[in-house]
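To begin, one chain is listed below as structure tokens, in the form predicted alone.
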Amino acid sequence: MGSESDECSTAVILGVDGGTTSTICVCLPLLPFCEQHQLPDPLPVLGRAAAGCSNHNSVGENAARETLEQVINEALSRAGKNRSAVLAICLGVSGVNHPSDQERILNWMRNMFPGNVKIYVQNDAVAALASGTMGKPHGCVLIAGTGCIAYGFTEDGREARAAGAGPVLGDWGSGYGIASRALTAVVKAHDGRGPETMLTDCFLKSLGLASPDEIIGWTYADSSWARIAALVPLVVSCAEVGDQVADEILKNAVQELALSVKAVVQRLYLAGEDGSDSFPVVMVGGVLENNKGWDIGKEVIDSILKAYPGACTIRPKVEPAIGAALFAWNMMKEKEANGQSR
């Protein structure tokens, strides 16, 4: 029988970031739980694998399960490990919005990992939060990419979310929301319902269209939300050179994104009773990345800090899949500290 030190030297933890576009799995070695031990920088990733969508709402249960199994098996294979080496796994998967969603994925994973493997299933926003807090489930994360969501955790385990309901239900601060409003503005300017805008010529040139009338056909030719969201840089560029319509669209997006964070902070009392307590706000997603002139992320941060001066904004140094693995590691570390068996 191997010693505990032998187990620790071979054991691994898995982290999965399952999105609507792609699914990533990373394999990390079991890191020491000692409080004095600093996490290595960079973290030692033993194996990494990528596949397509694992959101069961988008591709169905069978395809989602197959994708998760694929990335897990590939990451383990590239790490030179097998399933028996896994001590814990955290899956942050988009579409996990209800306990029934969690239970479904838990059942899939129990079939893959029978025995004492610790399995944690969360929304993919939790993986993004953990990527900024190095696995600690505390604070708020704002994701603004194709879609958007704000998600928060308290140190005693309470959680809350705002937005994240998709474009039909109004994720207006998202890339899709920004670009769809810009496309609408072009159509309204063309038919006389709205002011003229530089967005018209900018979109026509970029999309290779001859007339604003063709924007309607282009928009409905492909239902991909990411295809629409990819137009955000054009909206930013028009706002940067002074287009009032584009500027107003971005200001509205900033308000929506900041409002989502504020809603989570208020529901969880992350800033304390007087709003001055310190808490992390993790900023993730292409919409929040730095722009030279019109910086959406900076404007959102300024709005958050105006309401909550103690907020500590963080742009993650590691990817969400690593955040998910560190989430599992932190949960194991807490149980160890409380005298519970791994």
The other form holds:
Number of protein chains: 2
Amino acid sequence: MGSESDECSTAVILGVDGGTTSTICVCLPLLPFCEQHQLPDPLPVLGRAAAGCSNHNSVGENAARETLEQVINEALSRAGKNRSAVLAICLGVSGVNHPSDQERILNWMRNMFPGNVKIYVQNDAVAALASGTMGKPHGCVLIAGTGCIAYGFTEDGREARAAGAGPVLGDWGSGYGIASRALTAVVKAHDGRGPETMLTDCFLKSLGLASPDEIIGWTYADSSWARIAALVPLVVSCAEVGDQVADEILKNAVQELALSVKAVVQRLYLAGEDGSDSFPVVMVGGVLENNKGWDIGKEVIDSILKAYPGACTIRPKVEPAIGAALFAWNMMKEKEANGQSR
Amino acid sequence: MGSESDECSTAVILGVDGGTTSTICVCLPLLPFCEQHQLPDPLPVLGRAAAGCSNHNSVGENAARETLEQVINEALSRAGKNRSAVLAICLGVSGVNHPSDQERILNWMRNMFPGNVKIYVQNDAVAALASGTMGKPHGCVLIAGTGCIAYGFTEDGREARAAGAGPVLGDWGSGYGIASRALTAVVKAHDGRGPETMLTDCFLKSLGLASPDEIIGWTYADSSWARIAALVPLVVSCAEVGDQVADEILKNAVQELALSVKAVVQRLYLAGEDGSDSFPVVMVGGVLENNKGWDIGKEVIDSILKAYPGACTIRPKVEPAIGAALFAWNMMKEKEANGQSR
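One more: the block was the form predicted alone; return the form predicted in complex with a further copy of the same chain.
All chains and molecules follow, beginning with the one already shown.
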């Protein structure tokens, strides 16, 4: 064992973001924790590795475990470190919803790392939140990509979620929700149930179809939610040139997304008793990305601010895997501040 | 060959209803056609057989063909007839949407029957319409079971449809649409996005779940649309005892279903230029069945009548397979009246 300063210069923290399409692991040095609370910018990433899905619901437990082990070993290898250098690891993994999910992954990690390594297992929304708060697990994160979910956390460990129930259960603010409503509008315009819309020509041209009749077959030919969600930019472009149907669909999505955040804020009293306290709202995902024209993210923020003027919206500058690493760093720092040994 | 009266007493007409869950074939005598235009009540069904799905989209072409051949042979066998007794056959088969679908089934039937047998291949909505109009292909049929569709036909051969695009494309009046909205309402009440509703206790008790959180897992454990749609009676029962959320969901379904019919009526001018002409609207499917309390079918009819006072709603007394047989009978009768030989 080296001295404490040796340990600080060689020790590392790992952050894992296990999403439904890929799993990322980053390896950060412990430097900022030893020297100051102000984080360096850019953060010195020692190693980074990517692998496939680690959601056990999608790929099964064995494949999920192998993917996590592989991506961790690869990130350490690229950083020129071995497992003994790891002081803490935080895994934010999609599909972690119950204590039993947490315990399973904790057991895998205890097999990889000796007993004194701090291991934190969370839902991937925690990694997304921490990517905006630089590690602090406090506030609300809104994720809107193919799916959507609002997740909130308080410093005393309470948490709440809204939406994130998938398309059958009405995640209308998601990319899938927006695009499926737009496809529906085209079908309705075609069969006489709805007004004409520019979405028709736009979709037919983009999908290479001859008639709206063919949209039914196109939709059910492949049940992938991401394939439908990929049409969102077409909806935005139609709304930007004044199409009322597309505009209504986006306005409705904004309402749904803002409502998810408000429900979480209210249940956790994130804005305090009178609703004016300051708290972070981290915005993540393709649907919420900055856009010069019809900006869904900006509209959602405006709606949240009307209800909670203290909401402090953040668009993260680092990826969720770094958020996970910073979460681990923050937890260690808190324990140190509380006089606990690590 | 026997005399004409011999032919009438031994000849039969076949009707096939090929749905997504089962295929029914009935064998009727030609008697009413020979003697009078007034049909006997009850109709003398000589033979009836049931088999599985014959939608080629679901089971493939070979299985669809085998199912149709099997159910036809079985119905003839039970009637004590052989193929040479068949004068005409009408097949209303789900998944028949394009001329190529029609041609494929026509070819199968031409292989089964000699060239002078009249063969009619239609979408299964035609069988449902004919079950209400006793064979006349004129008017609009609204089918609302697991899915929903409005289909309209005119005596000069024009046709139009509305809805029937499946759950991704917004068939909100269907059993699946009603039940998925109700499940969504339970999730929303639970996570704070929506008002409390009796649907929560009702669904949890019926599904044997402990918490609304478990509804997400229940929903995605089995993607069968019929499994979701089977929850409709629970939604109706909650609306009947005054639950506002359930009531709103049913009112919305009524609007969607009535809109589908109105769109078809308008496109085909079924109600004439001034909207007051009389035309049949045939109502089929579990969602539209008579109900002493909250009656979805009655509300749909009321909405249609407000727009088109000449709409004559019919709840069929015979099954769609008999409708198909009567369609064939009617087509033969029309040709006879027009002086054409069969």
